[in-house]
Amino acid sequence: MPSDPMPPLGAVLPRHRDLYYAGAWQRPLAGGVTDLTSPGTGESLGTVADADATDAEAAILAARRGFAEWRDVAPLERAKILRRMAQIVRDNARDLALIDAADCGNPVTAMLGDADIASAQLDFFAGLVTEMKGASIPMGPNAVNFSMREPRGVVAKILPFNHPFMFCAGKIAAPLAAGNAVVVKPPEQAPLSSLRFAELIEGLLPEGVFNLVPGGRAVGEVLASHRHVAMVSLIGSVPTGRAVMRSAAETIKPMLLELGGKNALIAFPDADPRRVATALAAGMNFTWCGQSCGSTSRGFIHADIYEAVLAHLREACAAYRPGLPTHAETTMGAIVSRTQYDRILDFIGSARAEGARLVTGGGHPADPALAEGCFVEPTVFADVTPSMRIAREEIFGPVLAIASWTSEAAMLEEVNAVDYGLTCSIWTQDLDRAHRTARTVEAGFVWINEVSKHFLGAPFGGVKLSGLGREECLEELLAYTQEKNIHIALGPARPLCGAGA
C-alpha cells in the first residue's frame, strides 16, 4: 500500500450506473434499479440500474455485431489492446481497490493484489494469441488437409462477489484474445468495480465487443439460455452452475465453470507444527473472510502434532483483524452481506451445537467501529468428525474446521467422501508419501508444503462438484475457439513448363 493518503471514496465510485453495450451507456429499459450497501459499514452506495431479460437480449445483439468486427482484427493487433488495457488497469490500481473495499467488503490492500492479478493475466494471454494453432494432416501428393482454430463468437461471463474487479478485468482476457466478444454479468452484490473498468477502457475495442450487464438471475437465464450466446463461463455456487447448465443445455453450448470447494489440507507426522498451523491460516483465505471456492477449510492433522499445530493455529488467526475495508492497516475484510452473514453465524452455532471444540473466535468482533458492518472472527473448529455440517457443506465464511487423524487410509477416503474436488494442501518432508497423496486425492490443483497460491500457466480448475475446464493456462485460451478442418482435393499434376523439350 503507498504511504499517501487513499483518495476519498466518492472521489473514485463510477459516474454511470447505467448497462454498457454496443459501445455506449444504456438505460435499463424497464427503468429498474437496485441499492447498494457497504458491508463494512451498512452506508448506502447509492443504487445501480438492475437489468432484465430484455436488456440481456439487447445487448447479446450488440455482441454479435462486435463479434464480426473483432474477429477479424489481427491476434497481434488483438494483442496490442489486451495490453493497453492492462496498464489502464495497473495505472487505476488504487481507485479499482477502494471500491471494491467498500463494495465487497475485501480489505483495500488485498484489493491492490487483484489489479495486479487482473493487469498479470491480461497480459499473459495477449502473449498466447499466437499459439491458437491448428495442425496439417497428410493427406497424400493430391490433397491438403489441415485445421485452423476460429473464435466461438459471443461468450458470456457470469461472475461472483469475492474478487469483483479481478474477475471482471482479468476472466475477459482469454476470450477477447481469442477474438470473442463478451457479455458481463456482475455480481448484483458488487458490481461497482466493473462499472468504473468499463469507464475506462470506454472506446479501447470496438463497439459490442465488451458489454456490461448488472442485474439479477433473469440476466443470468438470458445469458445462458439464449442461442446467440456460443458459450456460457460461470464462477459460482454449485446450484448456480447446474441452473446455467439447466439453461444452456436447450442451446448445447461448452461450459466453463469454476464452482464450490471444501479442500482439505493434510498434515503427516514430519510436518513442521508452526508452519502447518501458518498455513492452515493462509489457505483458509482468512483476510477476505474465507469467501474463496479454493480455500482450505478442512485441516486433517496426524495425532502427533495436532495439539502443537492448534497452539500455533491462535497465534497465525491473530494476524488477521477484522476492520474496516477502506482502511490500509485492515488485515481481514468484511462478509459480503447479511445474508450470507447470517448463514455463516448458523453454522458457527451448529458446530457448537454438535460437539466441535471450539479454538478460537466464533463471533462478532467487539470493536465498536464494527458494529454496524458484516463483520466475523477468524473461527478454528478442533475435533471436527465427518457428520458435522461444518466437515461438509461449502461454508464460503471465515470457519475452519480442523480434524486429528492416525489411519492415512481412513484419512484419504474422509479427504475425497464429499462430493467437492477442487484444491488440496500436502504437508510433509516425504517426497514418496507427497507424491502419492497428491495422485490419491479427488482435486483439480494440489499444493504440496504450499497453499493458496495461483501460478500463471498452471491449470487451475476442480473436479466433481467443483466444476468444468481449466483457467489460467493455455487451454483457457483453446476453450474459447472451436476447431474447423478444412480439405483441398487438389487438381491433376501439371507438367512442368518445358518439359520433355
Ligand SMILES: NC(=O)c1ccc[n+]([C@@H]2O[C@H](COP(=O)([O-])OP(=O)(O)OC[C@H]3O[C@@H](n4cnc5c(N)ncnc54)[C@H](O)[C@@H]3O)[C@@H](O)[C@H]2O)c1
Given for the second form:
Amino acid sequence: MPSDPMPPLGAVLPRHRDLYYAGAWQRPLAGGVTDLTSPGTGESLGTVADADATDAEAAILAARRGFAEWRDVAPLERAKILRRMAQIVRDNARDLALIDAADCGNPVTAMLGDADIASAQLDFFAGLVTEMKGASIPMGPNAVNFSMREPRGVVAKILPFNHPFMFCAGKIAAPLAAGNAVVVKPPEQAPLSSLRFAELIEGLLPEGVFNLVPGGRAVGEVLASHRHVAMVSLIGSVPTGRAVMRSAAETIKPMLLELGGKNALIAFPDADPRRVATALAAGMNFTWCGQSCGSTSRGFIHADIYEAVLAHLREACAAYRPGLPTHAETTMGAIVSRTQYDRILDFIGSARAEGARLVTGGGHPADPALAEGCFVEPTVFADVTPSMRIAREEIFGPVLAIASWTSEAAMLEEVNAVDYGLTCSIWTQDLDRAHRTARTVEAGFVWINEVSKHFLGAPFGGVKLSGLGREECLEELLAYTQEKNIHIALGPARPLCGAGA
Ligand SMILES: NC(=O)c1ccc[n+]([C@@H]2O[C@H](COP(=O)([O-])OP(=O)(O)OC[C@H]3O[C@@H](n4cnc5c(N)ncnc54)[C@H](O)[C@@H]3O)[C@@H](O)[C@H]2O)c1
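After the form predicted alone, can we look at the form predicted in complex with this ligand?
Everything in the complex follows now, all chains and molecules, and the chain you saw is the first one.
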C-alpha cells in the first residue's frame, strides 16, 4: 500500500488529450473527440481525441521517419534510453496507477504492480539489445557468409483495456530495443494513462520513434493494413485477432497475437482443498474483476475434494471486496464499461437459467457507495456442465465456473474441448501425474501448484485461438527483427557458376 496520501485525481490526469506523433502533440485532423467516463463512479473524465484513418496515416509516416534514425542508434544507446524510461515509470508509478484506476476501474494499489511490471520489462529488453545476434555460416576459405538481424520498421501496437498503462509502456520495450519505431493505439475505453506516459517521456526518443494515436477500430484497421507498417502486434479478443489477420493479409504482415482464454484449473484428489480454493480465487484475478486473458475461469475439481473446496472458496472470495478503484484499500475494482457490465450480468443470468448452482456472488454489491459504478461481486457457479455458456465462452468478468470429475480421461477431454489454449493450472502432489497432465493439456503456459503468475524471461503465449507468438522473453525481441543473409566472395575473381535459382 502506498505510504503517502493519494494525490487528487485532477492533479495527475494528462494535460494533453490529443495525438502524439512526429515528436509533438497533434490535433485530430477531422477534429473527432470522445467522452470518457470513470467506471467506478460514473463521473466524467473529460474528452479525448478520437483519431480517424487520416490521423493514423500521418502517424505512420512520422514513424517511418523516426525509424530511419532510430535503427542506426547504437544498441547500447537504445538500451540507455529504455532504462531511463523504466526509471520514469518507477518515479511516476503512483500517478499512473491512479489514472488507470479512474479510467479503467482496476484498483489503484494493484496498479502499482503494473508499473513494476512495465519498468521491469523496459529494463529486461534493454539488457537484451546485444542478443539480436546473427550467425556466420562456413563456406570455405574464399567466402564469408553471415546472417544479421535487422529491425523490421514501423511496428503497430494495438492494445486492450485491462492493463492500459502496463501494456503501453511495457509492450513497446521489445520493438524499441530491436530498433523499430512504434505506433501505439491505446484502448478506447481507457487511453488516459498512455497519454500521461507520452507526456512523461516526451523528448527522450528521436522524433517519430514513439507515436500514440487514441481512437477506435478505424485506427486499428489502418495500422493493420497499411503498407508502411511492417508488423502488427495485437493484444485483444479472438474476433479482433481474426479481423487484424484479414486486414494484414494484403501486405503479408508478420504479427504477434495475444488473444483470449477460457483457461482450466485442474485439482486432483490428493490436492489440499484449502490451497486449491485459494488458487481458484487468485487464478480468477478478481482484483481486476477477472478481466485477464490468463484467468483460470474453469475449475475441474476431483469429486473427492469437491465440496471441501467449495466450502473454502466462499472464504477465499471474501478477500476480494468491490470498492472504489481510486481508494488505496480497495481489493477488487470495477468493470471497465457499462457494455461489459451488461454482458457479464447476461452470462450470470444464463448460468442461473441453465441450472448451475450459485456458490457466492451473482450480482451488483449492496454497498450504496458503489451504486453508480459498474461493480459485480466475485461470482462462483458450481455443478457447471459442458453445454452451459459459462463453460465455453470467454466472459472476461469475475465469474468462475466449477465442475467435479471422476474420470481423468473424460476430464482432460473436456479441458481441451474449447478452442482457446492460453493457460492451465494443475494441483497435485504426484509429480508423474502433474507432468503427464501438463503434456496433455492444450495450453501455451502451464503452472503446477501455482497460478496466475508470469515470469519475465519465460515465454508467455497461447495455442489454438489464443494467439500467435511468445512474449516476455528473448523470442519477443527476436520477433521484432528479420534476418538478412550476406555472402562476401573473397580472393581473386572467378568465373560465375552454380548461380542460384
Ligand atoms: N493473451 C493476452 O495476453 C491478453 C491480454 C489481455 C487481454 N487479452 C484479450 O483481450 C480481450 C479484451 O480486451 P478488449 O475488449 O479491449 O479487446 P478487443 O479485441 O475488443 O480490442 C482490443 C483492441 O483492438 C482494437 N480493435 C477492435 N477491432 C479492431 C479491428 N477490426 N482492427 C484493428 N483493431 C481493432 C480495439 O480498438 C482495441 O484497441 C479479451 O478477449 C482478452 O482475453 C489477451
